[in-house]
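Take a look at this one chain, the form predicted on its own, written out in structure tokens.
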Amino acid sequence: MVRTIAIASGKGGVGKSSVSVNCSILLSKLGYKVALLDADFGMANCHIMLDQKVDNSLHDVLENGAAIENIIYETASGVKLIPGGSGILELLNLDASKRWQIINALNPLKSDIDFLIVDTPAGGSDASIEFAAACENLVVVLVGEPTSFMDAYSFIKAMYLEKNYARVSVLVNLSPSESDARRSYNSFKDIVTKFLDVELEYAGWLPNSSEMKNSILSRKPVVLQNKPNDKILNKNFNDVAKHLENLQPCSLTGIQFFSS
């Protein structure tokens, strides 16, 4: 049975690629076989972050008919990337027939992996909140700002209202110490579950780290260097990871990765 998982922010520029890229490779690196899903359509990067060349992506699956198999990339880190598909102006607006679509088409690769981390659109629009639906497991990157609180809550509370979605995991991202990530969750909570029956559990920190910078500057994921200087970063990462490891599935209705 394959775990599915959306990582998901309600803005951008808050990480959530970077915790995609990194998080899959470590559940690989745990002997999971694990896909990619950069389903951020149009803008999507996560093939620039693994320095992988794609030639082919989600784009050819809608309009000419490619098997899914024939798009998906080997990458070196041991993760099997699904580009989305950058600066494609179709991908940008699809309609509820090609998320299906998409949806429907990852069913051959039900065998053959043990996770699928699915990197949503940043924001609350109709595919953030159809992809990260059909997993049975969410996770939303905020970091500690009151922009991002807000933009945050606005898309649990879409899932919640709209997919009956009460279950989520929060990571607090670069933020300058464990105990202003911790500030931050609760502050976070409080909001969420005086207004929402939302339940939310605390997927872990990750430091305002140059390393993280500089990792993707230099298309090298962090988790894949062999002397990470920032020792908090990588140890987080793990455990992220393994909050990822031990998630159980929502129980969910309507369409769903895999599902029958």
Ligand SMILES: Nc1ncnc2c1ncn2[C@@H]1O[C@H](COP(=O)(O)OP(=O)(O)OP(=O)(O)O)[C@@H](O)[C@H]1O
Contents of the next structure:
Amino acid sequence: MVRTIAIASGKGGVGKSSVSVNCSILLSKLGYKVALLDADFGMANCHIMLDQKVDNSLHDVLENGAAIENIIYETASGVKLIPGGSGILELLNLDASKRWQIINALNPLKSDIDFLIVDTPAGGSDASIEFAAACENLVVVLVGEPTSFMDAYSFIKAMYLEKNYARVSVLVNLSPSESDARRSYNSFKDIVTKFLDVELEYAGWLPNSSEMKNSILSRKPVVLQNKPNDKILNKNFNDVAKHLENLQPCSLTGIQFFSS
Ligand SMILES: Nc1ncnc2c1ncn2[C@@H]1O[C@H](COP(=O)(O)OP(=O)(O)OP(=O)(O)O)[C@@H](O)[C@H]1O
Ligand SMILES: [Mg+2]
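For comparison with the form predicted on its own, produce the structure of the form predicted in complex with this ligand.
Now the full complex is given, and it begins with the chain already shown.
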């Protein structure tokens, strides 16, 4: 059984791709076989974070009949990367049949991996909702700002109303401290549970760390640094990965990865 986890946020730029890349690597370090689907189609950037040169993407599967095996990149980090394509306009607005084609195209991976991590695009587009709902667990990345709260709430509301998605993990990024992160999480949980019948779980928190910024510039994910300077960042990333490892799958109907 492949465990499938979507990383989403509503608001852009809050750390979805950083969390997806680093947590995929940590799950792989825990001994799991992990694939990372960069579902930010047309604006994909996980390959940059992983310093992986990619020649092909899902565009080649959709338009040129390429087999999924031809666009799976075995990265130096140990994670298999399925790139979403960058600068390819046709991928920006996938219709329902193309989204279904992508979800289906991953089926051959079923016997090869333990985890599929899906880095979803920002916003509440059909693509964000459909790819998140195709996973049995959802992690929403939040930062302690009203705009992030609003967008994360809207995203969870759409998942609940459109897909009956009723359990969500919340990771607080860019937090000054553990107590601040807990405060943000509790305030957010109050808002969500007041209006929606959705159960929230705390997935952990990450500090605002210069090491994270530098890792993008050096194209070496923080959890692969030999001598991590930011001990809190590293410990917390490991805690988040453990949370992902122990998530209980939600029971869902509708189109799911690896369900056929
Ligand atoms: N904990 C952190 N500390 C410092 N910088 C961070 C942290 N998390 C993310 N960043 C920085 O924030 C920026 C956005 O991160 P990232 O690309 O992971 O976000 P995203 O949610 O995937 O964005 P998008 O919505 O554009 O896909 C990057 O420059 C990244 O280095
Ligand atoms: Mg991203």
